[in-house]
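Next comes just one chain, in structure tokens: the form predicted on its own.
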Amino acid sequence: MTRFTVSYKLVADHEDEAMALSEKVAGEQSVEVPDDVLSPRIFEIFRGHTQKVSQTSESSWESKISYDSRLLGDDLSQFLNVLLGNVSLYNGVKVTGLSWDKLEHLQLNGPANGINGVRALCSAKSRENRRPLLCSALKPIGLSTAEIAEICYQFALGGIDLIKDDHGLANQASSPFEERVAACTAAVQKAADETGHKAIYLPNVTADGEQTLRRFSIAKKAGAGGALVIPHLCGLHQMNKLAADAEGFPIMAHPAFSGSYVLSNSFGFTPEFLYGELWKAFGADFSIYPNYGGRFSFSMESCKKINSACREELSATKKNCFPAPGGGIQRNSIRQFSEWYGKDTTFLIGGSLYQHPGGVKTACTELIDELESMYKET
């Protein structure tokens, strides 16, 4: 049988340490029994072995483990399990790799749609350019639906790409959520109708077990353009089950709940690995993470580290999404940050776009044509 090899980054102070954290690791992660009470069977299959440890600087090294893909069964939790299991709760163990190519058996259905695939439900004219695609969120939380569905209807309006739900926006009295979805889905068609431009609209389908698929085919059959999920509130199991039938509908996940896998430097996950690859190896088109200069503001290197992770096609999958970067954003910055990260990118703009004076239309139709003029071939 195959196996596969996860890479993480440890903290250790000699070479001597770094191994021992790594053999550890490797049946921790497996068969979490002593060595010398293992069959040779089970030693040889089911035990993680540690490939190669090397330094790469004064006290972190890189393990390589490989893992035989008979541990997984055909369960993702089970895969999920193996990759950060018990080692989530030790301190100097960060996943930082995986070899993809090896896990094609499993049912990973990856986007459905991938950054081409968006870009073709988009507007003619962010096709042509190529330019970054720009999103902005409904809020806040205890308007009413007609007021919701006037702002959506205004975005769409000023020509924006993606209107999506802000994450907070659930199934409140003040708007619930089926109705919601009608007011707003007939918000973006009334303003399509009038302009030409049909803006995606993502509520957001994020809900407790099996509500989470509910609310999927309700905002599909009411006519939205994709969902917004939160995979760590409703599983990366359930953003794989709706990846499987998002092919025209794209997802969109957003980060909540998932900052303590990745503010460590020594526990969790790499932003990278987190956002630029396993939620897109769990079915998202947009991954959403904080941006650098925001209130959760990631550093520039980790941005750019992300950005990469997301445009490079899954192996297991052959699909890539569209990084988005959240917080930080401002009507005047978006220039400069186009520059930073070039055109497939989609960009989360909020409160700057709220605070125009001239309200949410005339601030989306300046920041669209500011975009169009920049990626406007010659």
Second form
Protein chains: 2
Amino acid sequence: MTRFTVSYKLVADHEDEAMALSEKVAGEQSVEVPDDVLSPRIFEIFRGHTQKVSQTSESSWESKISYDSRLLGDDLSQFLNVLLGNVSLYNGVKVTGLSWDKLEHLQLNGPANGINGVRALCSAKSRENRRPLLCSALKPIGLSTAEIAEICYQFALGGIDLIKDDHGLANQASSPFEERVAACTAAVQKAADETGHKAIYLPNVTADGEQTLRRFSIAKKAGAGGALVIPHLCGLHQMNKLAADAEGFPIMAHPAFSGSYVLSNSFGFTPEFLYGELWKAFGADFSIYPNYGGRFSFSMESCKKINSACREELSATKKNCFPAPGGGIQRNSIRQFSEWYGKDTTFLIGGSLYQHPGGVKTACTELIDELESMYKET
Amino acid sequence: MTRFTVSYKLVADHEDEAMALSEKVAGEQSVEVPDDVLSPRIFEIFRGHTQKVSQTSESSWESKISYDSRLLGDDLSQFLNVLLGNVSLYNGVKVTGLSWDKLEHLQLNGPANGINGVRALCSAKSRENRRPLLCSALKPIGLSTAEIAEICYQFALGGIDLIKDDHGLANQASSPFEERVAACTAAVQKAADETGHKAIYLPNVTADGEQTLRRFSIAKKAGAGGALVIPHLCGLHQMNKLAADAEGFPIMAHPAFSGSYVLSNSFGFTPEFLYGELWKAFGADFSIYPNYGGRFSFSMESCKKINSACREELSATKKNCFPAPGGGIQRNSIRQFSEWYGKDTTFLIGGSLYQHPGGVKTACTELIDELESMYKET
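Moving on from the form predicted on its own, kindly provide the form predicted together with a further copy of the same chain as a structure.
Once more the chain from above appears, this time first in line as the rest of the complex follows.
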């Protein structure tokens, strides 16, 4: 049977301490009983085994622990449990990596489209010269469906590539889900009929239990362009299930409710692991993360690491994922961010478009023109 | 319409800074656009409003922000989104409380049994003199169903009150879910036939999507006594759904994958809010948390706060929840912990029972005798 390897950052002062902590993690995440009550067979097969512990900085160590795939059974929830279940409660243990190629027996679907697949779905204008894509959000909650659809129409007229629901738009009485999806889908079509440019509209399908699957299906049938999913609210396994049916209908993953996993240096996941690797394996075609310089606190280094991780193809499916930094991007900074991050990026831009004195259509057009001119020059 | 209030701990150096951060949170968790683009109506109704900011220590402030229930629609996922969605990404903002009585329109089921309901389900021996309850876990993963059922039988013979699956037991080939549930249910019945004491067996039903509901239903039909649920793996909304059908079949919630929300002083949830309030609202009859003195790092103060929060009745249903500290409890410490924590506690004890030279049956009997004698004395 296959063993897969999880990499951890451990906080420890000495090598002995790091090794002891690694062995503690190896037991905690697998058999969870003291070694002296394990039979040799269970110890050998089912207990985690430290492969290597090496120092990375003064009080920081990298540990690699292998686990047998027989620990997992057929549940993705149990896979996440072995990855971070009880050690989510250990301050001093952080998941940094995983040998994904050893997990090919799990039903991890990966992105159905990937960067190339998403580009192929974009309107002709967006496909030219492989420039970064631009996505905005329909908001605020409280607007009527007609008001939201009008904004959607203006965005689409402005030539934006992607339009997503605000991640807070769910099934509020002010704009019920099904009504909104129909109206916004019609709005992007109307703009397309007028301009020849069709934006991809992604309604937020995040809900409770099977309701997420139902909304995804409603959105697809209504002719929307893809779906916004908040995996830490509806469940990563639910996003993975949607991904099985998302060819031509890309999934954009939103980080709400996920931040606690990535904000600490000493527990949880590294941002690049969560947003660049785990989400991709669970089916995200776009991974939204809080951009450097925005109202959150990610460093440029973290953002670049997330970008690289997203763009790496999954070995099993050869598909990758668009990094989608959100926050901090404005008309006067998009050129700079494009230089830093490169073409295969989807920029999320929200609030500042709404503040443009000429309206959101003009705001979009200016930004798209800025991007087009930048990439035509090169 | 009702407004509900969320309490936050904010990290800030001055009152102005705290107030600005509070207003930033109020916008972020609701309308998520700059105030200057909001109509007066949307600003008034849909934007969060800071009610009060007060200093609690040198760089720590308490902020109370009210939100209109119209923000929520009918999804619990959107409720969690308003509670901690994007601010999960803010280092310096931590959720500490909520006005639950203003959320009675949400489909939050709360515990189906509560402390009194669970006691009524316990075997006569466990009901006497309202002593703390004792729960152990079947492990390690890798044992066959027959081996697990034998341990279950020994625990039950030893007079333990509750027996749960290890939280890592899912549907592994070594002991498939349905087979294990049948065998362990038979094991506790066999012990009951012999001794008159029937332990409550709680298999782990945590799985992906609808599979969790199916396993819960299988467990119920097989005659198990309740269910172990890992809400941060299957989804809090899924636990809530199970709770609607859990009268006489209590739900024990396990903290795997939840630790990142509670380990920091400056983001996420306080442990007492997550394990004592949120889980209870979402249907936990028992809330397992990492005990003081165990292999995790909770303080005695945190543990006592969790205990108090669990025992408080939900205003809507008048039901509460058993605090279930795990880790650090042994034969020589259970008396001390009982004094600290009081009668309405369920102690989880695992590894040390397995290490007892006389076997798990003897280990259980000694512990139960210790508890019984303690409460007979009083």
